[in-house]
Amino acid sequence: MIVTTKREFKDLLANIKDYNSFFLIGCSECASLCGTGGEPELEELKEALEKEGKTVTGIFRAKTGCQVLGTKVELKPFKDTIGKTEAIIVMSCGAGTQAAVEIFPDKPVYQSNDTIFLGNMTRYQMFDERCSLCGECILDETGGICPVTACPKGLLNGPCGGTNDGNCEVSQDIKCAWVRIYERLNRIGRLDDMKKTIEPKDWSRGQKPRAMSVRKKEEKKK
């Protein structure tokens, strides 16, 4: 999921300064989760705007604040209210706030929330990064742990030097990448592993900005 952490409400107030109505747009899914754009937060914002003098026009929770098209359906009974709105704040991450920038593309847009990493869900609103998106998985090759992410350095082939009792050398809090992908190989006998050599990723197919088409893929089988 994608973990967001609310801005600064003073700084959303020196964003939006020059603008009086505003409709809120929250999002079902991973803002929720994270508390920066559930209702609860939706209610907060609005009773918070409305005590520095501006109007809330509307509040509206989408599905999956980064999808376009179904969020696009979604709004369309809001339409007349939005047009008559003077700009929009986003209480998603900046793929829910881009979104509804296509949506209303002569619509003033402005995010509350500040996209930090895509992570799991340990327990309830506690988040870790697992993953950064390169685009060449080597999970099969590391027990299922990634080095990229998990080791500060992103290392590919051992641990570095600076180990200290299993510990990182960059943040002492957490647990060498390595030492955790030893013990994960050794605990389901994959121990071999460790002897092959991971080669260097092809950081070319991370480039951003990136498109995929799953349609494209499914005409070219037929």
Given for the second form:
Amino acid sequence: MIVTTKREFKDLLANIKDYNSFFLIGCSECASLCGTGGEPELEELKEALEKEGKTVTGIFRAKTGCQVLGTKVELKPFKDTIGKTEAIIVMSCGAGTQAAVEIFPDKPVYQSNDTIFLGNMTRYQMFDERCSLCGECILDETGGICPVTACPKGLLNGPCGGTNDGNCEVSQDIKCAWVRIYERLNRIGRLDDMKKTIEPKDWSRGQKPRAMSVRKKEEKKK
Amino acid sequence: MSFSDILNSGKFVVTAEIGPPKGTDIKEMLHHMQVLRGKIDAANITDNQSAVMRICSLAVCKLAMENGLEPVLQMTCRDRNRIGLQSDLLGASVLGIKNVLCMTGDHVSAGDHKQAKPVYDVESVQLLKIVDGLNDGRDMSGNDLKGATDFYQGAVVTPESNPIEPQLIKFGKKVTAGAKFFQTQAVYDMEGFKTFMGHAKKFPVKILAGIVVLKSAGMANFMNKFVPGIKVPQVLIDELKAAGKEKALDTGMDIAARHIKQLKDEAICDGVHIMAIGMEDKVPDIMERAGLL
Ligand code: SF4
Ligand code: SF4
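Having seen the form predicted on its own, could you give me the form predicted in complex with the partner chain?
Following is the full complex, with the preceding chain placed first.
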């Protein structure tokens, strides 16, 4: 899921200082699980803004805030309210914020969160980054552990000299990605995989902005 | 004689390190070059070592040549993408720099520009392959070069890495990728190093053992605690302690000289790489004590 973290309230206040009335949009997917854009957070921000003398004209938790069309449909009943509101605050990820920007081309849209990574939820509200969406996956060559993400240097051919009793030189709090890969390959009897040299990555596969349409392909087939 | 010729001649080789300064005042560095001139076989010029921004390795390699030293261009993958690396390699080649040491490089978080974006477009094994390609007259994309390079390329290895097997697998990959010589992380346990050499000797490469002079028991303890891949045995720490504060450095130099002598006399490896870290002045003295001068 997309992991987000709350911004400092004072930073948000500084950004929205030119406006007085707001409509708040949360998201029931990732942002709810991260505790940054669910029902409690919407209520909390509403209260905080009101304490600062601002008006909150409404709050709404979108089903999937990054889904542009669906969110647009969901927000239809609030059309008049939002029309009379000065600005919108989105409490989800950067993608959700930009969905709102597309839905409301004439309204200022602000965000209450920073978007940090694509994460696995390991326990409730605990997240780990395991994939950095590089566009050319090498998991099959590395025992299913991603060195592009798990190694701070993104090394593809084994540990650097900094492996420290199995930990990473960059942070003693994380295990060296390549020691993990080594142990995993050893365990599944595929240590020879580690002896193959992985060629430099084709970073052009991750060239931004990326877009994809499954639909277009099908349409072309016709 | 080129560095590769010297290594292949069977002579016990000594390399040392020159760390470029931060800033344009190079008086002290030039002095270190004078001290080392004619004594060592080659000098590594570090590449923004520990991710601390300094004069670039390339420029200092050129200065080293002008001052009578054979330079080894250290090249890390931290600060340049594949275009920058290849371009600098071509530049090094036309300046007459013959030796290159391909490394991954310390992470920016270790240095003095922690907010920098680390590059690591490619890494040490891949960089070795790139050098091999340039030597063959083509760039990484397979384009023909107008004039090939003629580098003698090396790499690094950490013999005391724990666990050791992943490190040895990578060592093998570096050899396959074209590494001709290796300079190791500092080693202090000669018996342990012999075990590593038992493995390394199976490959057609030259190995220079890393020597870092111990200045005090405190430094040894610090390295054991904080520097990955370095293990100073307790006996050496005790020896430094027994020497007392004033004689600690002298004892540290004796230990270094003793290790160098043993490595040479027992033909354990092909030479040593002395990392004096600010004490370049002392390198000739250590060599003398080891019977090399
Ligand atoms: S190799 Fe790329 S796509 Fe695969 S897990 Fe790693 S970052 Fe994600
Ligand atoms: S210690 Fe391991 S995880 Fe950390 S940078 Fe080096 S190879 Fe990567």
